[in-house]
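In structure tokens, the next block holds one chain alone, the form predicted on its own.
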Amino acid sequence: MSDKTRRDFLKQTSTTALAAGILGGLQSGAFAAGSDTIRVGLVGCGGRGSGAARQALSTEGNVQLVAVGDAFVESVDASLTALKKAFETKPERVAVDDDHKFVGLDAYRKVIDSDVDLVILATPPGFRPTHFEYAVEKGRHVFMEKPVAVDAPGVRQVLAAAQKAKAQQLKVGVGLQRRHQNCYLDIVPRIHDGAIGDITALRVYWNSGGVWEPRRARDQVRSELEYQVWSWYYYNWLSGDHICEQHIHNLDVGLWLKQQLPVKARGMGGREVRADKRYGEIFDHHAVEYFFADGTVMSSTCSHMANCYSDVSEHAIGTKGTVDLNSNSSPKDNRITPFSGEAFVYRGENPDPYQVEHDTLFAAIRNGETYDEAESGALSTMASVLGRMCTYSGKEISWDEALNHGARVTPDNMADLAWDSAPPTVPDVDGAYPVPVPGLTRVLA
């Protein structure tokens, strides 16, 4: 069955399923046998990409991984080895032949151009807007990891592509899995219904010991760009700094609770612990205040400092009480505490939200339901970008200034990078990178 014919079939049979009242999720055998397979392509074969592929292949109904791509052959091989082991009892789900293993910076095009219905985008975030735009152009459903961009031009690119995806009725999921976690899905609507009154302040945190160490020495790579891509987390143009790459989860929850976008922000940050040149150019701590039009302030901190106090959580204060949220499943971490009356503590089940987000996305594809997380993912990404702009510059910056005039940190030729391309930042003769300096660094174009 051809690429176009199969997608038309899936769309037609989805309409039939809806007419029959199949709305509760996937049901094996709901479509004609042998013709209902959702074919998946994976772009970015690292840990998160491989995890997302495993979750996609664990959804109900017929699903196959048929094409994979990564900048490095080592990642392709490791990912397929792990996935084949995970699906030893269902080997037909990992159906990638040698002709559909793609390596290089252009591998994304080859995966998306393959005979796939949905593509998982899990490369370093700096590539996400380009990859998402191309996937939409080719009519693919998308699951993309967060953040969806690392700068304001990238956010605008994603927002524009999201409108085109919506016009084509493409389904788009974004890896902000707290929006698919039961404790949040139970408590957040209660807040919207007035359980703590009007929200007057929020606190959101991702303070931890940090992430993985840089992965390659200079004598193991062919170019400066390859050196940075291997250790992408430590370069702003690839990760957006950890305020974007990690703390976006907590900022997203804050915006979800408040149901508004901030009008401005200000903050401070720097490199105190993780200061060695091997850690590229990003900060190890950020503290930002986000201001809303009604006077509410969201206090935000994130840090990567070993042997220090750790906290990954979200909180709000309202006129009638408080709410505490945490992705941990412990009841004490997820509660509504009114100023008078009995507290509500979430004690329900918490199935793996990483799996649930794929279950709901694939159900939407099969059932012909609207599924669009691209815009909300882009706006939460922009909140994290705004915070970084404030900490790097030391300036107070409005949302409109940041979104419309934020400087590009990715290369102009992102779609056509080659290993001999020059990255946006390069080291000095001692191998040290230019680190942002508050008061001096410019973040507006």
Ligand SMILES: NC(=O)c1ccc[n+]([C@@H]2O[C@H](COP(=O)([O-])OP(=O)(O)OC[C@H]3O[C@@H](n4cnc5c(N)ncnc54)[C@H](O)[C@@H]3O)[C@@H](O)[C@H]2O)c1
Second form
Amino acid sequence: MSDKTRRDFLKQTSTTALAAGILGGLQSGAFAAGSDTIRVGLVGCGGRGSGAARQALSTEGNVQLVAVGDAFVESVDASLTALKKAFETKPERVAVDDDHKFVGLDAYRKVIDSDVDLVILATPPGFRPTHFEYAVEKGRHVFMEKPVAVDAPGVRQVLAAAQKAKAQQLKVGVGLQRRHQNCYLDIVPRIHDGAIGDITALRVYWNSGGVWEPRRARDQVRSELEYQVWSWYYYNWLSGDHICEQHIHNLDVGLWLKQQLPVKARGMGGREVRADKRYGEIFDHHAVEYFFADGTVMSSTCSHMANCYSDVSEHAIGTKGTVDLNSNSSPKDNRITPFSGEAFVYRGENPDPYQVEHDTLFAAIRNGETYDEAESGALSTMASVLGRMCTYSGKEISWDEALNHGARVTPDNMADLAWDSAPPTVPDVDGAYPVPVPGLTRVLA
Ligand SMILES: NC(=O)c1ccc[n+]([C@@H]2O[C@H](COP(=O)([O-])OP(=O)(O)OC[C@H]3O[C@@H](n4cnc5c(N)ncnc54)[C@H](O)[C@@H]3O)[C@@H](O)[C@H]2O)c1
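Structure of the form predicted together with the ligand (previous: the form predicted on its own):
Okay, now the whole complex, with that chain kicking things off.
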């Protein structure tokens, strides 16, 4: 089958299977039987991108990695070496020839323009809206890592592209893997069915020791922009700060439990222990209260502070009991405790949710099922952006104000960024970056 015929077939089978599924409750046999190959492209060959590629290539049926791209050649080489080793017994799965290894800030276009059915987007999240929009424009299925943006204009861009993806029946997965983890999949529906009554308060946390150290010295790079891209975590326009980059997981679970969006938020934060200038501009702690229309408050804290307590978990209190959730899947930490009666403790199996999220996405492509996580991923991203807007500005901000008027933190020209482009923040003569100051920093456009 030629590449074009194969892709048309993939599209057609999806449409036909969808119609069959809706009309007759049947699923298409063609892809379930693995009679065709899903060709995958990878944009962002770092830790998670390489992991996502491994999981994509471990799904059922024929699947091949055929194109990869990264800002830096080192990442492309390291990722392909690791993937080839992981698939030593199935070498046909890693089928990237030299013409399909792309390096540079425009690598995303070259990967997406290659003959791929699905693209994995796993760069720093500042680039995600641009990459997702382009993938949808080119009719590709997408697995994209969370967060899906770092600011309100980016969230709006993703929401608009999500509508276009839906109209084309493209399948979109977002790397909020708790949504595919058994302890959550078992417990959250019980809460929706009233196991703790009406939720009146939530607590969500990502308090940990932090992440990797900055990766390059100034004399190892071509430009200020390259310096920041290497150590992207420490720059708001690239990572969204750790409240977006990590704590989104817990905020997402809170919104999933509550089944509502907050109407406003307020909070405080700063950088206390990770304050050295080499750590860029982001905070090391944020504490936010999210208010819902019915008076429910979701209290959220996230910190990157070594030698302090650690807690990465989600909790809710309802009119009839409490629920505790934790991605460690331990029975101790995943339970429903009614105010009267027996507790329910999750003791089920715990398959790797990173694998499950790919298994379900690829099965949806093969079976022509609807698979659409872009919108909910964008809304959870917005919750994390709203939290950061509150902690940076020190203001109480409504959801609508934040979504409609939140300031852009990325450069305007993300699609055409080059190594000599001006980054949105630059250091002073001593190498120190301006850090947001509550009460002074403006976050609305
Ligand atoms: N779901 C999860 O549990 C989970 C875990 C880790 C990371 N992530 C997410 O995955 C994404 C990547 O994180 P990571 O830990 O893999 O980071 P990483 O630094 O290991 O990898 C990022 C890669 O993107 C490359 N890159 C940077 N800008 C690029 C551009 N414009 N075009 C192409 N490549 C570019 C970098 O060179 C690097 O190789 C982030 O959004 C992060 O939040 C999710």
